[in-house]
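Single chain ahead, by itself, as structure tokens, in the form predicted alone.
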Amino acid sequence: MKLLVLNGPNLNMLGIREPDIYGKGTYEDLVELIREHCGTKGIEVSFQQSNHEGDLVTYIQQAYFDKVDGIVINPGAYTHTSVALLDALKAVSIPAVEVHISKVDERESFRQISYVSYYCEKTITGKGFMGYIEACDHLADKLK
């Protein structure tokens, strides 16, 4: 099983920006984390991470390509913005789980809507990084 871990604009910067919302963790970490808990279930992983837009939807079709069996993503501020990713993910038809470390819901106005959302299966906020493995987790039970 292979899964794509897909991150968007200023998530490189996790431990950095901050830290009362997003935590101490840096985006090393985060990768780390994922790619432990990933190796002890046998889930091949990969991780992409990117501050353009365009660059992201070609990850998200490269991903077709590249036979990959489901996809976490955290748009970052994309998820409000960006018709461009929900249309990539409707096209390559991979599963996807959407991801975000806090609780968007209980932040700004305009981070209630999630453009992506209208494609994932899955929503998963504020559980900081252990969002990501309850993600991987949720596509690895649904694709055995």
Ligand code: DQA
Contents of the next structure:
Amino acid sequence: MKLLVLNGPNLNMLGIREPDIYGKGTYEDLVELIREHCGTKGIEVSFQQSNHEGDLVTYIQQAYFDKVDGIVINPGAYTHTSVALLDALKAVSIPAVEVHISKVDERESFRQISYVSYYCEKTITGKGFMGYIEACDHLADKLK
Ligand code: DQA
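So the form predicted alone is up there; where is the form predicted together with the ligand?
Below, the chain from earlier opens the complete complex, with every other chain and molecule after it.
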């Protein structure tokens, strides 16, 4: 089983960026945590992060050609604006879980809409880095 973990804008700044909201762990720490967890479960996992919406669309499309079985996606701020990411997920029709590190539902009103949630089968918020682990496990259980 092959999973893609896709992170959007500013998630490369984890550890520096608003640590009171996103924690002190870096993007590299996040990748290591997921890689280790997936390793113990025999899940093949790859990672992409971009600050550019079009790149994220391309990574989702590429997942189709790479025969990825599941996508874990944190679109960052594009969560709240991007119909293009929603359409890309619909186009490839790969099972996907949406993750947010912070408790988005308790934050500003402009964060209350998520376009990708119209496609994703599950949304996990406010669990920090462990949300990604839960998302991987969910997809692994479903796809087994
Ligand atoms: C985020 C929440 C978004 O509102 C924000 O724009 C982010 C990170 C999260 O992981 O909590 O960049 O997706």
